[in-house]
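A lone chain, given as structure tokens: the form predicted on its own.
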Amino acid sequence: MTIDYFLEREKMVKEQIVVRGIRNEKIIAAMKKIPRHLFVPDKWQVQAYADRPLPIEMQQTISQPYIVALMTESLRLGPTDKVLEIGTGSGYQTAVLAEICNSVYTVELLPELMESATELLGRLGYRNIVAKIDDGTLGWPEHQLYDAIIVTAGAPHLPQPLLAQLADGGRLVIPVGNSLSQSLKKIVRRPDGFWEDQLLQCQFVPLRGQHGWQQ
């Protein structure tokens, strides 16, 4: 049976994204456009637009579509914004960001994931993404300060290097908690300190690194 992936994307956005309150038109347009099925292994492509996360290589996952949309909308991105992504993974979230903002700096710890993600992103024509293999919990100091930072793995606590690399008014969205359950937090840097809000409970793979999980 041939799958009409265009119709699958339309259905995903209507039934999973819009109905749950996502209103940002650029996010909706990006998720209708980006071929999510190309970001998952072949055996999972039939479920690429399902309302759930899916496994990818190296025991990692591609996030549930709604979580991608919610995290992106929470960043309040503008067209001139510079964004740091911690955890390139499949590259799907990277592509969504690249559709909306000026430049995306993305850091991935696992070389195998970075190789496949950057190859696909290049093939899809993205030219505003800069990537490197490194410990994402250290951020990417050379390009700070960032208008927004998104972390796509669960951290045991807020990594201080990421807070330090936020611009004034910058937004950080990150899951924080234990290895089984996290609270998705939004942090905003203000002149008098950091404002914090909790968005929802979630479950991400562990954030590995010096300021994350050590094992």
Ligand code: SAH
Given for the second form:
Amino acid sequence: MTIDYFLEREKMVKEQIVVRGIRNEKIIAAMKKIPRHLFVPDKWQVQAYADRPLPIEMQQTISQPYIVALMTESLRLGPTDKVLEIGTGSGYQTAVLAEICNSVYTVELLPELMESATELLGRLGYRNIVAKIDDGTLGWPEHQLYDAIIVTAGAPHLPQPLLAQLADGGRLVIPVGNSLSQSLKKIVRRPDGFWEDQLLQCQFVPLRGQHGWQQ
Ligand code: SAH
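Cool, the form predicted on its own is there; where's the form predicted together with S-adenosyl-L-homocysteine?
Below, the chain from earlier opens the complete complex, with every other chain and molecule after it.
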């Protein structure tokens, strides 16, 4: 049986994204366009457009499509924005960001994942993504300040370097909590301090590193 991935994507966007209230046209267009099935291991390809996260290599996961859409929408991205992503993983969220804004900086701890993600993103033609293998809880100081920062792994607390690298008016979206459940938070930097909103409860793989889980 061959799968019509174009139809699968149309259905995913209609039944998982739009019905749940995501209205941003650029996000919708990006998710209709990006071949999500190429970002998952072969044996999971038939499930690539299902309403759930899926396993990728190295015991990590590719986020559920709706969570990708919600986090991206919460970043309130403009076309000239510079965005930092922590936790490249499969590279799917990276591609969504690259469709929407000028420059995407992405950091991944595990070389094996970064290698396949950058290979695929290059093959798909993305030229506005800069990637490095490192501990993303330290941010990427050389390219600060960022208009938006997205963390796609669960943190025990807000990593201080990420707050410091946020531009005035900048948005940080990050799951914070314990290993079983986190609250997806949106932080906005204003002249008078950091403002925090809770979006929903979620479950991400752990954010490792110096300002993450230590083991
Ligand atoms: N957005 C990705 C999510 C991958 S899962 C996707 O949808 O495919 C989270 C990723 O965060 C994993 O790849 C994990 O290796 C990575 N990660 C965990 N701690 C990290 C850290 N300190 N710095 C960078 N990446 C980290």
